[in-house]
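Presented below, as structure tokens, is a lone chain in the form predicted on its own.
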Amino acid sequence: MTLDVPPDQKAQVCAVMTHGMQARIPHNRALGLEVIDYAASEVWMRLPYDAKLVGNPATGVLHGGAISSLMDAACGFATMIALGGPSPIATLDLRIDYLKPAIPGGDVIAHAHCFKITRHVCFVRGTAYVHDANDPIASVAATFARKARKPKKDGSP
């Protein structure tokens, strides 16, 4: 799958990415996470508001664990886009600072950017917001280990 497509085909690529993520990671499927846009080394993902994800029924605010899962997935996706496609990676570190509660009833959007790749580690940062990217509800800094690909049975790379 190539990510360099005309703008009118980008939604289709996002749908393929969402389907692949949800097929491989049941937790992300249960949360309803979806890829809504991407660029070189960047991704935007949505966590649809769902009452089953509310952490405090009195306020209707989403649980921080759901937002944490969204940000982990977005950081991983940004890393794979930066690496040029699906790659074996593992979260080494994920620090989330919650800045304020999400707005009850609103979808949460995560934007993640992989800004540095070394031989063994990828560095990512991002934010989550409800309506305004300039008014984030959380920020994230993460590192991912690059894992060696298993050799194919025929010995090809």
Second form
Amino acid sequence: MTLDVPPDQKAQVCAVMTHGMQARIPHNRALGLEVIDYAASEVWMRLPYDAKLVGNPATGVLHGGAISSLMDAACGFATMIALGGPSPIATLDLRIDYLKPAIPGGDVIAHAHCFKITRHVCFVRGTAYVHDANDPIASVAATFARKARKPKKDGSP
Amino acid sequence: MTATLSPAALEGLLQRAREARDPSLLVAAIPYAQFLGLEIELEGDGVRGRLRYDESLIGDATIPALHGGTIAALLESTAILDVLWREEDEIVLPRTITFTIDYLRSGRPVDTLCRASIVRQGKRVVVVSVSAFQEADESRPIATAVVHLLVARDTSDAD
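Since the one above is the form predicted on its own, can you give the form predicted together with the partner chain too?
Following is the full complex, with the preceding chain placed first.
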């Protein structure tokens, strides 16, 4: 899949990415995660607000677990974009700083950027926000291990 | 959404759960815990978390392995509920400040258990270490995490 498309076709590419991701990753489908934008080694992913994901019924604020899943998914997706497509990776570690509670009723957007790739490890950082990218609710740092692909029998890459 | 959880309601709920020695009453009030299949059991003076396996928790269908986010949710929730269960004077719903998880092994498609241990209990901040394991094999955790929780009653610094 080429990512270098005219701006008017980007929405279609995002729809294809969302479809593929939800087909491969059942929990991302259960959460309703969507790819809404991307760049060379970055992704923007949306967690639609849903009452079933609420952690505190008094406030309607989403549970931190749903934010963790969104962040893990977005960081992994940014890594795959940086690696040039679906790749076998495993999360090594993930740190989330909660800066403020999510705004009840609002979708949460995660922005993740895979800023460094080495032979064995990929480094990612990102933020989550509701309405304003400059006023994030959480920040994240994660590392992923690149897992070796099993060689194909015919020797092709 | 009809349920409410004001400070007074939280205190009442915790009191009922303690009297019944049944911390699962606490997660019954949390919609996300129901969505995830998160269960909380009494263990010693604290609680133990259980993530009931379901296909919707899978993050990598080819292995298959649990989604890292679901393991994170189990660890964070167990830390919060263990601290809440042990609170004595003031009852405050702990709020996560930082959450740092190390993934050690892939989560197999079975139930996952989680145990918390309080590293430092402060007046405002509690540091909790949590560990997730499967099939009762605590010597081979699939993930460990450190959680910093805010337990200050004052919510004026909420944002």
